[in-house]
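In C-alpha cells, one chain follows: the form predicted on its own.
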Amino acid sequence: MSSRLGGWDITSKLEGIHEGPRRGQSSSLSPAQLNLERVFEQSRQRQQQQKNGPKAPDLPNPGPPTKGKPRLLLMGQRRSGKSSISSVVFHKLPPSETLFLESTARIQKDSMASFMDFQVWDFPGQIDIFENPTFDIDAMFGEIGALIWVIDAQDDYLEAVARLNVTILNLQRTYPNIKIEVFIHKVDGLSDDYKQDIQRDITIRIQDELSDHGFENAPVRFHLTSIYNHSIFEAFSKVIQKLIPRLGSLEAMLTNLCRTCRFEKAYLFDVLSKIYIATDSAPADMASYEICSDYIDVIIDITEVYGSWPRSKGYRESLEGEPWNQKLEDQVASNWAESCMVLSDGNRPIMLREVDKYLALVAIMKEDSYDKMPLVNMNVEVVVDGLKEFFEITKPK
C-alpha cells in the first residue's frame, strides 16, 4: 500500500521525526524528558545500524541509559481523593466504590503497562518529604514525568495550597524544568462560577508566593477535575501528553487524516485508561471525548464477553462478492478490533480502529461519510502503520 495519504508522505513525515533534540533544548526538558530523549535517540541509531548492516560507522553515544520508568507522583493533603482518581484512572474503579477506599498509610507505587510504561506513585497526606531525611530527594524526583498537586475544593483549601508553594519552591532550586500540575478536585456539585472564583483564588495565591520569592512563570497548570465525570481523564490526558516526545508529529497525523476523510474529531487513545494520548488540531470538544470514551468501553465489554468469531465460508463468499468483489480481509483495516456504529443525531459515524494491544484510534465521521467507507479504512490503515512506526522507535530495547 503506497504511503501516501492524500498528498501527505508518511514516511518523510516520520523520518522529521527521527531527528535528534536541537541545540540548546535539553535546558528546557525535565530529567524525565530526557530520558525519553535518549531512549528516542538510542532506537533510531539501532534501526539506522540494522539497515546499513554491520559495516555501518560506530555513532556518538547519547548518553546514560535511562535509569527507570517515567513517574506521576500524586501528591496533597489527607482525603483530597488522590487514591480515588489513581483507583479511577488506571483500576477502573467505579466512582461509586471509592467511598470505601481506606486513607493511604504509605507510598503507593503502581506500574502501568500501557503504550509507554510509567510509575504513579501515591503519597500520604501527612508526609512531608522535604522535612523528613530519610527520603532520597533526588531518587525520588530525579526522574519525574509530572508533580500532581491535588486540592479538595470542597474543603478549606488554604493549609493545601501553603503546602504546595513550599513544595513548589523547594524544587524549583533544585529541579527547574519539572512541570506542576494542579488538580483542583471535587468539583462536581459545584456551580459553574464558584468554580471559576475557586481555581481564580488558588491561582492567584500560588503565583504571588511565587512572584515573591523571585520565580516568575513557574511552570504551574490548573485542572478542575471530578472523578464523577470525563473531567479527570481529559486532566491525565494533558499530563501524559508531556511525556510523549515528538507529540507534534503524531497530532500533525491526525490532523490530516481529519482533513483527507472528512473527520469532526479524532483522538488516540490509551485504551486501558481511556487517556487520550493525541488528537487533531481542532478545538477540544468534551462531549466528543465523552462519546469516544464511552465507546472504547462498550467494544471492551463486548469483546470480553464474545472475543474474536469465526465466519463460515458461505458467508465469507457472501460478503466478498457483489457490490465489492474483494476478499474480505482488503475491505476492512482491522480483523481483531475494528468497529463502526452510527449516532442518531445526525447520522455521524464514530470508527475505531486498534493499533495494537494498548492504543486505539477513534474517530467521528461527519454526517453520511460513510458511504466512502472503503477509502476511509484505506487511509486509516496507512495512518495506522504510521503510527506503529513512530511507537516502535520510541520504544525502549
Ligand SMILES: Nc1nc2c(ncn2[C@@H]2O[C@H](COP(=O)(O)OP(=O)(O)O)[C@@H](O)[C@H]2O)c(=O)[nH]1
Second form
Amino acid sequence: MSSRLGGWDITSKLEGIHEGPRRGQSSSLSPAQLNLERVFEQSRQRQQQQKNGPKAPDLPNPGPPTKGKPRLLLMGQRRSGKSSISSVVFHKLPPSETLFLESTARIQKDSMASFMDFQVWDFPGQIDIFENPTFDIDAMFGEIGALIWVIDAQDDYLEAVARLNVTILNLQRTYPNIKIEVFIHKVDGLSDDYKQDIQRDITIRIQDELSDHGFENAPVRFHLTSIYNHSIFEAFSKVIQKLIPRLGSLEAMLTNLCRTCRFEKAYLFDVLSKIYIATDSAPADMASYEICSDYIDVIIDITEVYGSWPRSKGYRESLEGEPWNQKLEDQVASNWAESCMVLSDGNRPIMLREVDKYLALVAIMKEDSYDKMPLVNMNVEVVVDGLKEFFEITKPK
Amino acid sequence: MDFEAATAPSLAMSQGPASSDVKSEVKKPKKKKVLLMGKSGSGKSSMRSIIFSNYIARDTRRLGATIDIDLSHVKFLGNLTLNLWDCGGQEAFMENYLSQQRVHVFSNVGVLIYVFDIESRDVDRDMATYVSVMSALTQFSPTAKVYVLIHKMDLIMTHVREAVFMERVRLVRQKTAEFVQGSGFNREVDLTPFATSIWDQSLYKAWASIIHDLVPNLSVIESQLESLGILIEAEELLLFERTSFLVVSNWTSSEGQNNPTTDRQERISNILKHFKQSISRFTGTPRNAEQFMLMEHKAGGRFSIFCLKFTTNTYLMVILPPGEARFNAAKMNCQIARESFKFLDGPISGAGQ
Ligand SMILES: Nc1nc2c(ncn2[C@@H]2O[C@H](COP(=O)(O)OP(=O)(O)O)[C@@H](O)[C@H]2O)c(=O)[nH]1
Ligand SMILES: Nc1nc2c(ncn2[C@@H]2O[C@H](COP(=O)(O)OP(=O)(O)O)[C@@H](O)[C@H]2O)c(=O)[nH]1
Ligand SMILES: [Mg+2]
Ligand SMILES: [Mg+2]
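Can you swap the form predicted on its own for the form predicted together with this ligand?
Every chain and every other molecule in the complex is listed next, the one we just looked at coming first.
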C-alpha cells in the first residue's frame, strides 16, 4: 500500500522492488505501531488459554487485531448511525449520502490503511450476547481497546441505554480495562440546551445503574456527535488518545516543536480518517483542526491526480542527466511528503509533513515562518524521528 | 552547486511580439454577450454562482428564482468582461424574449449556453423552447457558439449516466438539425454538449471550455507557457483565473500526457476552489477574497507541485518531477516569467497606460 500523501514510491513501481526510503532511518514497511496499554497483552494471553470456547455461528470471527493497532468496536441499536459513522470517517462518504446506506446485521470488519483497527458490530435485534452461549465473548472483547456505543439522540433512547447498561456491567466483571465511550449521536439540529439535557439524563441513568451494582468509577465517557460536522472526528480523536500509552510524552514532543518553531498549533493525524491522535498543549479549537484536516484532503486529492501513475524508465533516466547528473533519489531532500501553504494575509501558513505510512504532522505556523522553512524543516525532522522512535518503543514485543 | 545549472538557462520568451500583439487586441475588448438560458429551475444561477462567486454547491439551494434577466458583468482576467445574461426561464419571460425583446436579447451574442435539466418532466416542451431560442439566435447572431449543458447529472445513477447523456444529446442534435433544414439557415450550428453537475468537477470542465474560446491572446499564452514548461522541466502547467479557478490555458509535456487521469484539470479546479472555502472559514475573510499566495507539495520521489499567485488575475500551478534543486529553480523561473505574462492583466498594465 503506497502512501496517500505521496511519499517515496517511484522506484518501487518502476523496478518492481521495494527499496524503501534511502535516507529515512526506518523502512516504510515498518509503520508506527501502537500498544494498547497492558490490557492488550493480558487479554491476548488469556485468550490463548481459553481458546476452546464455543463460537458464534452467525458472526464471522473478528480475527486477531493487526499487530499493535488500537482496535475499536462500534456498537449500538440498529439505525443509531454506526454504518454512517464508519463510512463518513473511514471512507469519506459525504454525510448526506448515508441516507442510502443499506442496513447490515453482522460484524463488519474494515480493513484499511489506518493507524487504527476498526470494526462495526451490528447485533441482531433481541439477542443478549452475554446470555447466549454461542457468542465467544472473549474473541469479541478480548483485544479491543475501546467500545464505542452509539445512541441516537433524536430517537427514544431508553432501550439503548438499558442495553448499554447490561453491556457495561458484563464487561466490568471480565474486562475492566476496556474504555466505554458513549456517542450521543445525531445531535445536529438539536439546541444546545437540549443536548446538555440529554447528556445529563443519559449520564445519570448509566451512573445510577453502575453504582447500584457497586461500580463507582467505571471508565465511561460521553461525547456529543454528528456526522454533519467535525464533532465525530473530534470524538474519535479523544477515544484514540485514551488508548495511547504515554500520550503525555507525545504531547510534550509536539509542544516542544511548537515552541522551537513558533508554531501556533500542531496535530499528529491519522491520514486516512483524519482523526488526530495527539496535539500540543495549546487549547485545541475546531477552526484550526478543520483547516488542518481539509489541508490533508487537498494534498491527498492532488497526490491522487499526479502521484498515482508510474513515469517511464526512459523519462526518469533523462531527469538524471544534464544539468543535474544525479540519481533521482539523490535529488530529493526528503523521501516523505512535505508541503506548505502561505495564505494571502501572510499570517499563519500551514505545513504538513508525512511521518509514516499512516501518520502526518500538520501545523499552523506563525507569520514569517515561511521564510524560515529550511530551519523549520530541520526541527520538524528531529521531531519526526522522535515520533518514529516513540512508536517503535511502545510497539508490542 | 546544481542550483547554478538550474538558473543558468535564461527565459527565452518572445517579449517583443507578444506585447505588441496584445496592445492592438486589447484596445477592442470583446463586448459580445454570453447568454445563459434554459427552463426555470434548471440550474443556471447555481452554476454561475459557483463558478464566478465562489458559492459551494450546498449554498445554491438558497438562491431565489431569477426574475426576467439578471445581467452581470463578470470580470475575467483583466481584459475580458463576460456579459452574462442569466435569463429567467419562466415561460412568460421566455415568450417575451422571443417576441418583443427578440432583437435586444439575441443580437450580438458570442456564446449561448443552453441548460437542460436532465430530470425535467416535459422534454418535448423543453425541446420546443430550445428550437425557438435557436431560431432567434441564428437570426440575429448567426456565428454564435452554442454550448448545451445536460445538467443535474448527479441525479442519474452512475452506471447509466453516460447512456442517458448520449441519448439526450442525440435528441438535441436531431432537433437542431430538423430546425436548420426547415429554416434554410445556411450554416452549421457550432454545438458543443457537456454533461454537468454542480456536485462534481464536470461543471468546471464545461465552463473552462466555454471561457477558453473567449480568452484573447490565447496563442500567445499557449506558446509562452510552452517555453516556460520546457525550460523548467515541468510535466504540466495549469494557468488559472484567480476567482473562478477555471483553467485558462495549460501545457503538458509528452511524459505528462501519459497521466491516466484525463479529467485532472477540472478536478484540480474543484479541489482548489473547495479549499479556498476552507481557508475563508479559517481566516474569516470573504469567500470571494484572495485566499492564498503559495502552495507547495513535495511528494517524495514521485513528483513535486507548486501553485502560486502569478499575475494579478491568475494563479499558476506547476507539476514537476522530483528534485529539490529543480523545484527551487522552477519557482524562481516562474517568478521571473511573471513579467512576460503581465499582459494577462488587461488593458491598463498590458498597454502600459
Ligand atoms: N441527522 C443525522 N442523521 C444521521 C447521523 N448519522 C447517521 N444518520 C442517519 O441515521 C440513519 C441510520 O444510519 P445507519 O448508519 O444505517 O445506522 P446503523 O444501523 O447503526 O448502521 C441513516 O439514515 C443516516 O443518514 C447524524 O449524525 N445525524
Ligand atoms: N441535484 C442537482 N441540483 C441542482 C444542480 N444545479 C442546480 N441544482 C438545484 O436546482 C435548483 C434550481 O437552481 P437555480 O440555479 O435557481 O435554477 P435557475 O432557475 O436555472 O437559475 C436549486 O435548488 C439548485 O440547488 C445540479 O447539478 N444537481
Ligand atoms: Mg449499519
Ligand atoms: Mg435563476
